[in-house]
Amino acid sequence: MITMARFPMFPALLALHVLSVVAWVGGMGFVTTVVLPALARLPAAERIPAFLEIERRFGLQARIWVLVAGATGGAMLARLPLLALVGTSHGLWVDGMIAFWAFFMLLLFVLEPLFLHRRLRERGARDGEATRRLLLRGHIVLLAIAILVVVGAVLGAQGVG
């Protein structure tokens, strides 16, 4: 068992990594059950450039707590004894969360700079409607992914399962 005495920083680094996890998933819940539906109402042509703007100004934010989380979640996993859980049917939380915040390092830092946001642009100049559908139905999967993640990650954390 980590005490106090041998981990001070624990209770700052949860707080910071849970902290992360809101803004994180919290603001993809609100882009996801929000702004895409919303997008609806306007003109077909100017959805995705909607969309790109927004999420222009959140995905910086969004870059930001996907590194607190990766930082403060691996400051924890070094020194609480839970790598000895990677990979095993106890610790399928542990890597619940690893893989889910690798897919997004992916996602943010790689994918769409690269080329989904030029991919969204030329798409959503053909069709902006079946571009929203297709961003709203992949925000919809990531969602759920991302609530049992952190149902597991709760519930591991605290022995259950």
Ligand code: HEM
Contents of the next structure:
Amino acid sequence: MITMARFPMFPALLALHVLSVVAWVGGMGFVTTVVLPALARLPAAERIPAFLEIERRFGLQARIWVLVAGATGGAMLARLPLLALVGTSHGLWVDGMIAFWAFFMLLLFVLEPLFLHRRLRERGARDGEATRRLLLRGHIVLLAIAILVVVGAVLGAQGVG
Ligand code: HEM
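Structure of the form predicted in complex with the named molecule, please, following the form predicted on its own?
Now the full complex is given, and it begins with the chain already shown.
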């Protein structure tokens, strides 16, 4: 196993890290499998405004959980002999976590507030159903990647691969 060398704070950091991932990815799963399909029952013009209202509320939680995942992940990474694996074929699971996290930092803190929400509102006003479908496809892809990253992290931490 790769991660035998632990340190006293490791269990608490790992628990908080996993909790943040559960809340973040679980919320993504709820939006993907429940909220976006249910919006199809609203009149087309109301679909994207309703999505943005729900997203605004979950977005705040997601930002907090992404920050907690990064802080706890970074604190563990700094103390474990895993840094040497980054960028190697045995460290793909670590690269995956960092890449997924970095993408969401960009999405939630830069792209969404700068222009993504405005573009969605404009596109949704033109064609609410096409925009809902586009959002659903995007969320399915991100959820699939999130599941791969979680499974990869658990197997990688066990020394598989
Ligand atoms: C900056 C971003 C991140 C860093 C630096 C990081 C780092 C780490 C480290 C060092 C561990 C402990 C591995 C071990 O037990 O030896 C860990 C565990 C874990 N990470 Fe991350 N992580 C990050 C983001 C993520 C993301 C985005 C996800 C999922 C979407 C994720 C999912 C997990 C899971 C499920 C575990 C538990 C593995 C286990 O012990 O079974 N991490 N992470």
